[in-house]
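Here we start with a single chain on its own, the form predicted alone, put down as structure tokens.
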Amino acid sequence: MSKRTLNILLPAITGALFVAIWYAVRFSMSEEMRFLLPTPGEIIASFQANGTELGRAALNTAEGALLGFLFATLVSSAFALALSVSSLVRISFYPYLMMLQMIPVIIFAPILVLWVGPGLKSVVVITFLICFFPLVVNTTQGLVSTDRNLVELFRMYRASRPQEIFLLRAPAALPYFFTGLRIAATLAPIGALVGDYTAGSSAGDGGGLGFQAIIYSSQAKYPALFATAAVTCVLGFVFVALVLSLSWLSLHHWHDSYERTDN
């Protein structure tokens, strides 16, 4: 049997098992309880009848997320840059980096609020303070971890600053980069989620995933919420294989990880 196959054939038995013991455990509940298992076919049916709210919710979301994370990029980036010039600057920073990772965006997102007003402006801010701190930090290794003999052979050639970081350092981060990326890919959904859930506004239909798992908690609409969830995942999937993509083309040509794939 062919890598190929394999590859297609174990996830779909994987899922039909999950599928199976979802069904099990559902059906294994007391019928005062099942409602809080919706049965996959419930959640589609709910998706189904609640497809057009559900649409415009994930768009919303997509747009904070979408925003938070390039803005992420773009600010870590630039960040991880002056903490690679000196071990001085990492030092006299990085605590506070630290900080920023740790702080409680649920009880922030009221300030938040107070700041920038409900509604988009929160849940960018919310998005870029979860997906700032694992760029940076991926970035910032990258760029000092450069093999030492290519940097000793720049310097030795009397290379500039800017070109050893931007001809041998930056090319050289790229692995790290997009590992980084990966990961707030990721989260950037998931913290738009949380700030729709926290900070999120209907106005002008701006309301995202998280303002209508909301309304759908509060009216009981158990199967809404999964399909919710499940669109949630799917905005996931979608972040991570444009940054998968981008990846790919940026790094298959020359990095040993696709090299080893192909082989």
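Since the structure is predicted, the reported quantities are computational estimates derived from the model, not experimental observations. Residue numbers count along the first chain shown, from 1. Under this definition, the rigid core comprises the largest set of C-alpha atoms superposing within 1.5 Å between the forms. Compared with the form predicted in complex with its partner chain:
- In this overlay on the rigid core, S218 has a C-alpha that sits less than 2 Å away from its partner position between these two forms.
- Superposition of the core reveals a Cα shift of less than 2 Å for V234 between these two forms.
- Once the cores line up, the CA of T52 ends up less than 2 angstroms apart between these two forms.
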Contents of the next structure:
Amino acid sequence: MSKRTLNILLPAITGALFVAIWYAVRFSMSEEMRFLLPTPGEIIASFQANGTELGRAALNTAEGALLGFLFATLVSSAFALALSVSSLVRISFYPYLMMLQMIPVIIFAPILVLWVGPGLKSVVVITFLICFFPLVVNTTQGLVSTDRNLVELFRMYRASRPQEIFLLRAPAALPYFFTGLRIAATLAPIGALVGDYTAGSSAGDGGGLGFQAIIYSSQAKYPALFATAAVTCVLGFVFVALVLSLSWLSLHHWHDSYERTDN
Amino acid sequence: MAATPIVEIHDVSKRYGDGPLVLDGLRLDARAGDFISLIGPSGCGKSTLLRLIAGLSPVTGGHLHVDGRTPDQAAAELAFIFQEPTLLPWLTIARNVEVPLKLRGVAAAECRATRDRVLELVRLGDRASAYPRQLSGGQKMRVSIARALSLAPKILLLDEPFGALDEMTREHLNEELLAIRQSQAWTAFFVTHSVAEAVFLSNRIVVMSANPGRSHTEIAVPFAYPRTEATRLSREYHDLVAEVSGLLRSVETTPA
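I have the form predicted alone already, so could you send the form predicted in complex with its partner chain?
Following is the full complex, with the preceding chain placed first.
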């Protein structure tokens, strides 16, 4: 059997097994407890029932996630450039970068709501905070890991500092940058969800998935909660797929990680 | 008229920081067109000497002039070929060769013309759009040579460029390098561990001793250029290789 067929068939079998176990567990439960675990069928039904509001909420969360993610990418790249200038700068800033990552969003959220107001702005800031650290750490590492020989080559040709950074260090850092971006892409939808859960708002065109989750749980709509989780998963996949394609586009020509090994 | 040396090395010494002397009282004048090989035990400072000529590191004592100026001022006349091909993996072969030209602000049209010319010179014109990882070790080294030649340097500094290649590839590249040299007038400093390579390529061989690095003996290689496969088969060639090998061994076993 070809590798391609296996790639599709094997996960499909695992998935089918998983659903079978799901049903088995569900029907082994006593009648009055079954509401705790809706069947996949019920979850799909709730998709149909709540489709419009779930779709709208997903778009809101996607917007927050995307904006926070893009912001974090831009700011972290600029920051990484500054950090790459000297190890003294890195030493001075590193503890505070760590601190930024340690800030518990749940505690910070109410303050943030007071600062920038609830809704999209808060969601963006929280997503930003969650994505920033892996991006800045990886990109900085990439910028300072340039092959020494290549740096000497550039010095030999008396390259200016900007030439060294933009023609050598930045492209050489791309694989590291994309590692950071992949991590951030998995974090961004979760970040936006948490942001929405803690600082979301129904004002305007309504909240995102986090806000929707609060409503569903208060109404004891469990199948809808599962549906919300599924939508969040899909959003995560979309983000990761986007970054993986970008990464492939910019690296597959030259980077060893994309070298075909089967020839 | 006596030609002034293109590279003057007068009583040059070098130490890094508070470390021991790497080079001590080195004297060596290169005339334009010389092909000088530097051989010696590891730690004799031959690679350091190249870095000094390249202006990548300052001399500690003595003076070193390149084309009548300091190495730093003469940067435009110098090209360095490293032990590794040191290509930028994200650029095609063509773009790699253009790097020095771009860094020096050469206009795009001239850039392309020069790039095509030097790639032809190393017989890689048909691989211009390939990426470095698609090339063999020998091909990558030829790209590196093409890149170094792109700015038409007066002085070529080669730091064991063929050390990592197999014997056959190395011999081919030796011949190619000499063939290119026939049509160009650069002066070369060539660091190597291979006596055979040094004898085949150079008109002067400087045997260095270590701790600290000093010039021990200089040998003139009398064979006329162009040199070919036939040179390698000649009796005189083998005798000279044996003589230089003997010298090198005596230097290596001399207690510091």
